[in-house]
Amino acid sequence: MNKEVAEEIGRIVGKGRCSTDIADLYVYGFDASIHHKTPDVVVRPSTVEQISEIVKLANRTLTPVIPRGAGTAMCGHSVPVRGGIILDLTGMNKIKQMRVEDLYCVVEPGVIYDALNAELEKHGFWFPTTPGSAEACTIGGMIATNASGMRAIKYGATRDYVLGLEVVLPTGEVIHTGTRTLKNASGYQLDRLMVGAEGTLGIITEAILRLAVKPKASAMTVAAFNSLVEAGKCVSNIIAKPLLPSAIELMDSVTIKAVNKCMNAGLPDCEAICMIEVDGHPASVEEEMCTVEDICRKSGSISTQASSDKKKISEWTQARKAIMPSLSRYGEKFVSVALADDMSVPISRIPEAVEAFHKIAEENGVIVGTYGHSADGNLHTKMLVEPYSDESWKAGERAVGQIYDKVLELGGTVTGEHGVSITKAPYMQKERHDSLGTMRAIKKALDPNDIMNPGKMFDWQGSIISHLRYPAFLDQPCERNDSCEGS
């Protein structure tokens, strides 16, 4: 990108909101993934008008634009693989309207998930999608990736709560999609198209979100098993009862040991545990918790511990959320990385999936921690690699391919909640092979100059072990010759 473009961006947003300082550029080259690439300029716009002008400039000069929230994305969504402009939207963080009587609120993209729920709770409502990075992630980022979390089985994903959007298109045009009504059958559902598009079709500058009533009570039980397969069967047995829990979190022995070692969490020392949460009216919660414990025992549980105490439930939930950083302390030479990370399979196929994942890890000589939001079939397999070892990365990538092949064989999908971007791209392309042409046609129609978060998803080519934040494989060629500038 030439100097004149950066200077013009500075004039659009004003002094102090645009930087080409090498330190700023370097840190904005990361998100929570394994990837890194330095942008050409970082911009912190404060209005939709500024964003529109920046995008018009980028479209004229064929400069890539990468929208960014809090940088909690796991697959390289905000990593600028072809350089260009990072648009930091965290400063646009106003809750503009709170219309609980109409079951919606209007927010800017930089509003943090937990901050929104703190305001909604005052009125007895919440936005219940519960991402793992709730204390940091932004609503705009959640919409861009269709984020969800442990409570998706009962409450759905972000897409289910988006009523309408304000979007800056790749041409700089500002459009409004959806409505402020709970029902809408008016034309193409363009808001649905933008949710999960990962910043490749436009920039979300405002969202109208549907609200849910916050449950009055909740309870959780921790059930221990001597077999990971038995724990997986327990999940499908609960759903088939029929009983709809608010969450079921599965942890294998690797993740249990890591969390107990790192946090002294006191989780049962066993092959697997299920953390099962129910919520609703207090009387219903009590009845459902008794049913859950009975199903756990009949499914082979060796112990159960139940609690309706909010502090205890929070302790268990925090232990589950601490899995990824805890795994990096599993052994001195390992780091925990998001490779085969958030696949989903039909709920009844969970036992087959988790058994296959462990077998694949053993055959490839890698360590995999298996856990996840098992109530809706959404599993996570954090892999432990030696970051300075090329062989370790190769073994990890080999295992990833086999894991995703198994997921697709079981009728699953390669990503349930984290999205595609770089790390899932080759596997998404295999899964969606017959609709890639349609996706590319939509992208071409809205973004003819390919400036919006280019080179991701269906346009990624080659290995995912590329643009690493770790000092291994740095001599590997980039995925596209026309974008090789080093990292």
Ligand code: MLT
Contents of the next structure:
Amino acid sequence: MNKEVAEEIGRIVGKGRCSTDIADLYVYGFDASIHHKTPDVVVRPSTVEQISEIVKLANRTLTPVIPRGAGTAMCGHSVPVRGGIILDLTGMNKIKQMRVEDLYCVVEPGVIYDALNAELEKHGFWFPTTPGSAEACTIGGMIATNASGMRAIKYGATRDYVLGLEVVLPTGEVIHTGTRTLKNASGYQLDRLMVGAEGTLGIITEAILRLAVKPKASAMTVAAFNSLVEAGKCVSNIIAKPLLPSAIELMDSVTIKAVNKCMNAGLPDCEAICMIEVDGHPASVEEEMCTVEDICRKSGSISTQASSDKKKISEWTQARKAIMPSLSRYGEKFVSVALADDMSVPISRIPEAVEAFHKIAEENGVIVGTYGHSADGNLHTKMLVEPYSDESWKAGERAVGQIYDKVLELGGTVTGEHGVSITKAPYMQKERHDSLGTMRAIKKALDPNDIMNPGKMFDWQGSIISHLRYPAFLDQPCERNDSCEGS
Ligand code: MLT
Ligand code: ZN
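Beyond the form predicted on its own, can we have the form predicted in complex with this ligand?
All chains and molecules follow, beginning with the one already shown.
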């Protein structure tokens, strides 16, 4: 990118909102994925007009634009693989309207999930999707990735709450999709197209979100099992009852050990646990929890420990949320990385899936921690790799390919909640092979110069062990060679 473009951006946004400082560029080259690449300029716009001007300039000069929220994405969404402009949207963080009587609010993209909920809870409402990164992640990033979390089984994903969007298209044109009404059948549902587009079709500058009523009570139980497969079967036994819990978090022995060691969490030391939450009216919560524990026992659970104490529920939830960082301390030489990260399978196929993941891990000599939002079939597998070892990365990549083949064989998807970007790209291309052409046609129509977050999803080629943030000595392209393109 030439110097004049950066100077022009500086003029558009004003002093202090644009940087080409080497330290800024370096840190903005990361997100929560295994990847890193340094951008050419970082800009912190404060209005939709500024964003529109920047995008017009980028389109004229064929400069990549990468929208960025809090950088919590786990697959490289905000890593600028072709350099260009990082558009940091965290400064646009106003809740512009709170219309509880109309069941919607209007927010800027940089509003943090927990901050929005703190405001909604004052009125008895919430935005219940519950991502793991709730304290940090932004609404814009959640929309861009169709993020969700532990309560998606009952409350759905981000897409279920988006009523309308303001979007700056790759030409700089500003459009408004959707409405402020709960129903809308007027034309293509373009907000749905933007949800999960991962910043490849435009920049979300405002969102109209539907509100949900916050339940009055909740209870949780931790059910322990002697086998992961039994725990997996228990999940579909609960769902088939029929019963709709607000969450069922499955954890295998690797993840239990990790959080017990790191957090002194005191979870049952066994092969698997299910943390099951029900919510609603206090009377129905009590009744549903009795039914849940009964199903757990009949499914082979060796112990259960129900509680409706907020402090206890919060301790269990914190232990669950701490899995990812705790796994990095599982063994001294390992780091826990987001590889084969968040597949979803039909709920009844969980036992088969988790059994296969562990077998594949063993055959490839890698350690895999398996856990996840099992109530909706969404599983996380974090791999423990030795970051300085070629062999370890290669074994991890082999295991990833086999895990995803199994997931597709079971009728699942390679990503239930984190999205595609780089780390899932080859596997998503396999999964979506007959609709890739349609996706490319949409991209070409909206972004003919391919400036919006280019080189990702259907356009990524080659190995995912690429542009690594770790100084491994692979002969794969990475940050050491700035001319590389991931092939
Ligand atoms: C979670 O479930 O906590 C998040 O999706 C992050 C993860 O652990 O993969
Ligand atoms: Zn998750």
